[in-house]
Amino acid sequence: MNRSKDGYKKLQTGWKILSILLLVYTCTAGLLMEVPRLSIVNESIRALYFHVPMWFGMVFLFFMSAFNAIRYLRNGSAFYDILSREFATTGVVYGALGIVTGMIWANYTWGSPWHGDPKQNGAAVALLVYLAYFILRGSLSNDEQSARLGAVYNLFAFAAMIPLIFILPRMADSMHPGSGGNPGFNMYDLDNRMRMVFYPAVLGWILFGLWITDLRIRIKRLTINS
């Protein structure tokens, strides 16, 4: 038994170490490390390690926190909406964070912060469905209510969120590499030197959200049981 629980331990600490080193990696490689001389792009390019994997962190979060809402809905435990929760909180500050370094992106490749891009609309509205939640969750005093409703409305805004993020996009005009017949970033010029940082970048800012997702639930539990 405590060989177990050693062992879990060891678990959790290494993930976290692993998430400190990735992200150390990926500031000081992404920031120093040259990167394709791309026209209009630029050395804006490097904002792709940072902005990118929020939206990959996002909807790993959503979809963590759909899951556990049906994992609630099932079997009606009080920790399972804990999770369901907080993984959305954690989820919507990733989006926040993807929108902004968004918009300093377009800046300087676009000429403005918001340029009424068909993914960035598909992106805010995606967040103002998740927000919607939290004032949903909000606005009813029975915690059981709030919970079972909560869950079903969550399950609501994932399915939302996916066309608006990655399919009615791809159907209209954009700026965006991939979106409106233009081509994604795996047919410019990039090469091996920013996939050693990109796909890091993903799993480090992945896991760093579910570090931070892991001390929220740690102290809604210790506030529950206060």
The other form holds:
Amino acid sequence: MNRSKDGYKKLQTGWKILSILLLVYTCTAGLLMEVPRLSIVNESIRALYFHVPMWFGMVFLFFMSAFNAIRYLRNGSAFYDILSREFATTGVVYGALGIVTGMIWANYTWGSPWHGDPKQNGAAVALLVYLAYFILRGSLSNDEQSARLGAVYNLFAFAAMIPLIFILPRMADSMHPGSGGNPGFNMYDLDNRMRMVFYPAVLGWILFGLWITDLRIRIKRLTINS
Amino acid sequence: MYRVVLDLFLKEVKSEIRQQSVLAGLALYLFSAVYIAYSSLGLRGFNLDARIWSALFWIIILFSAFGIVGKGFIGERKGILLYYHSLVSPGSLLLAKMIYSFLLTLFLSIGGWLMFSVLLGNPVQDKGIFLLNIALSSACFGSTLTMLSAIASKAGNSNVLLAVMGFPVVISILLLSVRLTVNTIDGLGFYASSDEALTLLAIHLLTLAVSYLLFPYIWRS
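With the form predicted on its own already on screen, would you show the form predicted together with the partner chain?
Following is the full complex, with the preceding chain placed first.
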């Protein structure tokens, strides 16, 4: 009994340590290792390790948020509502960081931070959809009602995010790497050196997002219980 | 079930016809919006670019749709909702409201098109495809806005909340409609715009399915 509890504790801290190690690796190897020289992007290709994992992380966190919204609607326990809300919060932070890192990259590669590219616009609108979620939560004073309507809107927002991020940008010409003949992800796939940093980076950032959410959930539960 | 949906739908139509002020207000709203566009852009036979025409058209339709269709649930009195609650299943009420707001938006867009033709000219070449475009977009607006108005009606400041939640969600529909309209103005034929039309249909089906599954949870309170 005691041993299994110990094992659980080890597992609980283990993934946090793994996240730190992966991110330290990402930051050192990502900035120091060799990268292929592609035209236009050149050294700015290293944004792949910081910018792209933000979107992977955001989609993952929003997915967890929607998943917990479903769990809340199915059994009505306030715990799932806290989970859903905090996952959405971290997801929005990741999305904002994704936009900011993208803008820094675009400033050097495209010449201006906001280029009106379909992918930029889609991402910005998707974030607006989720910001409206917090306004909805804030404007309902009844806790139970706020939780239920929030969960419903959360699922609605998730459904609205899919066309905004995955479908619409692909229907228009874009200067973003990976579309319209620009060097992109498929080219990196051939390059094993980049893959060795990129996959750990994605995992590391996702775990880091989970960790932040975990902390926020625990703080929330403490403030509610006290 | 079909019977119930039909009855609820007919009730909506009847109550709308009885309160003529709403329909008249809608027509006047649309007319003034088109007239403002005309007097600021279209005077002296200034020829509008295809993109400006379609953007202007859809923005005006969008704002009118927000004002009228968004009221789907916000305008209802508490007593009536309670009465429905004891009488019909949530799914049929939602469907009836959605069909009603779809037809209202359709009516609105066709009226808007007529006013645009009179005041700002009618550059649309593929009229059939444009009608299809109007129908698809109205269906999308109708389903999305009805669902959002159901959510917003539970909160205090519902009209502001509806706008805040609605605009970002509707933007993807609006962008597709504008693109489709530009294609019809250029007379590119159906194959050039089948992508957009299918995506609109897919978005409509997606919101319809999500709303149908989720509406009972809003309805319970």
